[in-house]
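We begin with a single chain expressed as structure tokens, specifically the form predicted on its own.
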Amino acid sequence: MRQQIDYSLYLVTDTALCGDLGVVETVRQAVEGGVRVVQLREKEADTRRFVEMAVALVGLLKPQGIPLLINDRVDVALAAGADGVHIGQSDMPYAMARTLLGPDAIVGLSVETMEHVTEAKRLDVDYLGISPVFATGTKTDAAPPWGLEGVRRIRLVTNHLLVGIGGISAENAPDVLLAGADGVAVVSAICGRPSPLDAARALRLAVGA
């Protein structure tokens, strides 16, 4: 049976704005400051790098009872024994994925259009990444802003859980849950930051949870 999750408030992580701090201490600290899901993206590393800090983050967070996803690596996932993966609409199909991971663990599908989401209705995914809410720097390829109104949009068409990623601050993170998404995903708002933990902290203050 899969485990009720805690979508509010969700980090994306990324190698380049963690720096000198890395990805670890980054989100360790952003543990503390209240995130409640973490996902682990590296379009850099290659596969060994990548399990290596899949492990990592499976030691770190397991015992705090907080999910590790994997972006795109179903096989990483399976390797670090994490507890699911994200995936896009270029990656992996659905079906493969839930078939490899198996009827427990958690995956997440991005949705860029209003016909993916459509597609999305007949598949139990565990929630729908909206991706982006706004404009983001830290997703090259990323698809045309939702905006507030998008996400109001999809909300009225599926009853999957939904996060919103992309251009989300401390700021902005009311308003994408009042347009109808169950948590936000951050990239940037906590990588990168002085401090992980206080920038966690007032994004935890911003959801109300």
Contents of the next structure:
Number of protein chains: 2
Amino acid sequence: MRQQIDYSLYLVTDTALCGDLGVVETVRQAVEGGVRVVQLREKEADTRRFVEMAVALVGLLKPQGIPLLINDRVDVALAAGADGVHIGQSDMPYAMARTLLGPDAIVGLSVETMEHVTEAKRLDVDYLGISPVFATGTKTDAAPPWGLEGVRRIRLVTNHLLVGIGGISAENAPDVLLAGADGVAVVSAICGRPSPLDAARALRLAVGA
Amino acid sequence: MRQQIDYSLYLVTDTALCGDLGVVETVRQAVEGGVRVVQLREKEADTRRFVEMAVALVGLLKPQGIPLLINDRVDVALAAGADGVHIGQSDMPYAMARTLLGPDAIVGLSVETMEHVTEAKRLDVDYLGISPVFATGTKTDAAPPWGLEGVRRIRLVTNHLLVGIGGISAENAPDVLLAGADGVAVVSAICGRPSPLDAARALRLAVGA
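Condition change, the form predicted on its own to the form predicted together with a further copy of the same chain:
Time for the whole complex; same chain goes first.
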């Protein structure tokens, strides 16, 4: 049976941003601070390194019951025994990813246009990633921002769980939830901060205990 | 049961080199000219495009009984229903790839040092890719060339099928086979040639009918 996931505070990793502290230590602190879902995103690493990182995070997160999703790469998710994947519109088509991962895996899908939202209504995706909510410097190929008004519009047309991502901070996270999102995903609000632990705690307070 | 493969003439694709003719038409001509195995290698395309290319090649090659391998990406191989993968030393570890693909898939492994060859002796890989045999401009991160002497040395220490790759042409292909390889793989000797069909025919003659 598919897990019930708490998407309220969701970390997407960025290896370059994590710098000397590293992805694993950043994730450890983030989870201690209140992050409830982690997505490993690697756009530069070769497959061997990507798998090693995923295996390390599975070892850290599985004992704590925190789900780990892999960005894009179904093979890495399967090899490492991660809980699922997050896919975008230029990744593997949803139906193929679901077939390869099976019915119990978590599969999230980014939506960048209202057409994507409408198409996703017939899919049993676990959540939609509203991407980006605000303008962001982290993802250079991002689509135009949805804004809070976009989150409200998406909420009106779909029953899927919604996770906002892009330019989200402790300051604006409550607005994103009020607009209808079930959770917020962050990258630079945690990765690369002097204390990822403190940053996660501040975000945890912002989205509710 | 695992297929018996004829590795005598093996094409590795290069999308940039194939240019306006395209990968699919290049592969079509190459197979008509005598290529017996095809590896789809995509280092730039996003996952969606990679899967689309793989699906197109499966549609072309399966009816002709020509095996299609996917470079590195087990997910793309599984999604497209390809015959297997070719992995390098920085790709997924062999045991993981074999587990995900199953016992009947074809899994080839690149060897760049004698240590790789020795390590591979205990693995049920389908073939070893001797990489590179000669200096090549196609793969910019290639290891130092093995040379014909390297092929001979590998032949003495392993029972695995051997496919040479790197700088191989119709002129030097017979020497690679004489040194102990079971087949030769080419990229630029076919991709980007004015007539991939004629180029494949010349290679076919060189390696034996």
